[in-house]
Amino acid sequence: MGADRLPTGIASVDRLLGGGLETDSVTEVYGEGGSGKTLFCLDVAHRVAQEGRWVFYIDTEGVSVDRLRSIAGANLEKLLKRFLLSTPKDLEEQTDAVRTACALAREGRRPVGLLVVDSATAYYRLSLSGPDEDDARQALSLEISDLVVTAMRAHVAVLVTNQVWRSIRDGTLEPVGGSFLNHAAKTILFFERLPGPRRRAILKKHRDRPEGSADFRITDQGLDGGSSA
């Protein structure tokens, strides 16, 4: 039996995903800075909060309140009442924030609809090629494992964003975090920058959907993926 879907509200992306984000697994979104990853997270979070469900949002990138206000409009204060926002300042705080959010989602006292980590690898990346690299790798692995278990047990959509590095071998953009993160995520989307406000979501991995792509645009009110028809 297929997993339930959480519609993102971005029509083209929902068609690509067969209805939206799966609610029993981790979805990874990676891409260059400015490709729309955070806006995507905020758009989905806005939709979930509007429907009266809670959003646990772990922000290592610095969520723009102005951008969130442009999406929510006059509903910003009401929306924030359904947000549990954490802004860790290092990898240790991020691990604690993930642990807390996962525990709250699993206990079931709140109707949780979405758990976001944006970006999951920002602090991890700072530890690469340093004396703390092994500890950072273990911390990231434990975080991702906790997120996977939470998605499966609490039937909540988990959305993580990831940074990229450019392969010296062939110049392609690859997600940070190695094979563990890519294996743990059952859905992987690559966001590609196109000219102007245009962006493209490329489906790299999915349990039951074929590879493909969906175009959308960045607007003052969020992301626009065209008509749902």
Ligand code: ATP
Second form
Amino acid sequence: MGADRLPTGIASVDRLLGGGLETDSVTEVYGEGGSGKTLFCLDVAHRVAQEGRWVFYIDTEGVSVDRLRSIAGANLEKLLKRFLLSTPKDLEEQTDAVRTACALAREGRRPVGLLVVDSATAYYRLSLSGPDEDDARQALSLEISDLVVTAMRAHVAVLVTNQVWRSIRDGTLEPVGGSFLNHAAKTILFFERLPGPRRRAILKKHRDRPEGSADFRITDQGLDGGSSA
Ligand code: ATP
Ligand code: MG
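Form predicted alone done, so how does the form predicted in complex with the ligand look?
Zooming out: every chain and molecule, the one shown earlier first.
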């Protein structure tokens, strides 16, 4: 039997995922800059908070409140009461933020519907090819393990975003986070930029769904995946 789902509210993506994000595993979204990863995280977070459940949101880009304002409008203050937002400034702070969020989610005092790390790999990437590369790799692996265990134990959807690099060999866009993240995530979505506000989510990995894709558009109010019929 498949896991429970958290609807994203983006109709085409929910169809692709068989109802939404799994609530006992980690979902990874990777794609190039501007492909809509952050907007997707905020859209799902908005929906979860609107329904009265908590969102633990780790934002390494420092942009989430402004963006959330345009999605939530006058409801922003109310929504933020259901947000535990942290804005780490380096990988060490990110590791602490993930540890705290996971511990709180597992403690279960607040009904948590979603845990987001956007971006999981921005700081990690800065350490690659430098003297701290091994430490960074280890820190990221521990974070991801913590998130995997938390998703299972606290029954919470975990959404992490990942950046890309372009393969010199064949020009494809590959996720940065290394094989550890790609093994740990039970669902992997690749976001592709199409002309204008159009974007495509391509399902690269799932436990019980076939490969496929879902189109959606970026609008002032968030992401629109068409009608749910
Ligand atoms: P990064 O890897 O740089 O963090 P990302 O994948 O998180 O990128 P987002 O920040 O979610 O990308 O997406 C921003 C994209 O959305 C930009 O391409 C921007 O032009 C587009 N965008 C933002 N608002 C609108 C809008 N109202 N209508 C159309 N496109 C919009
Ligand atoms: Mg982003």
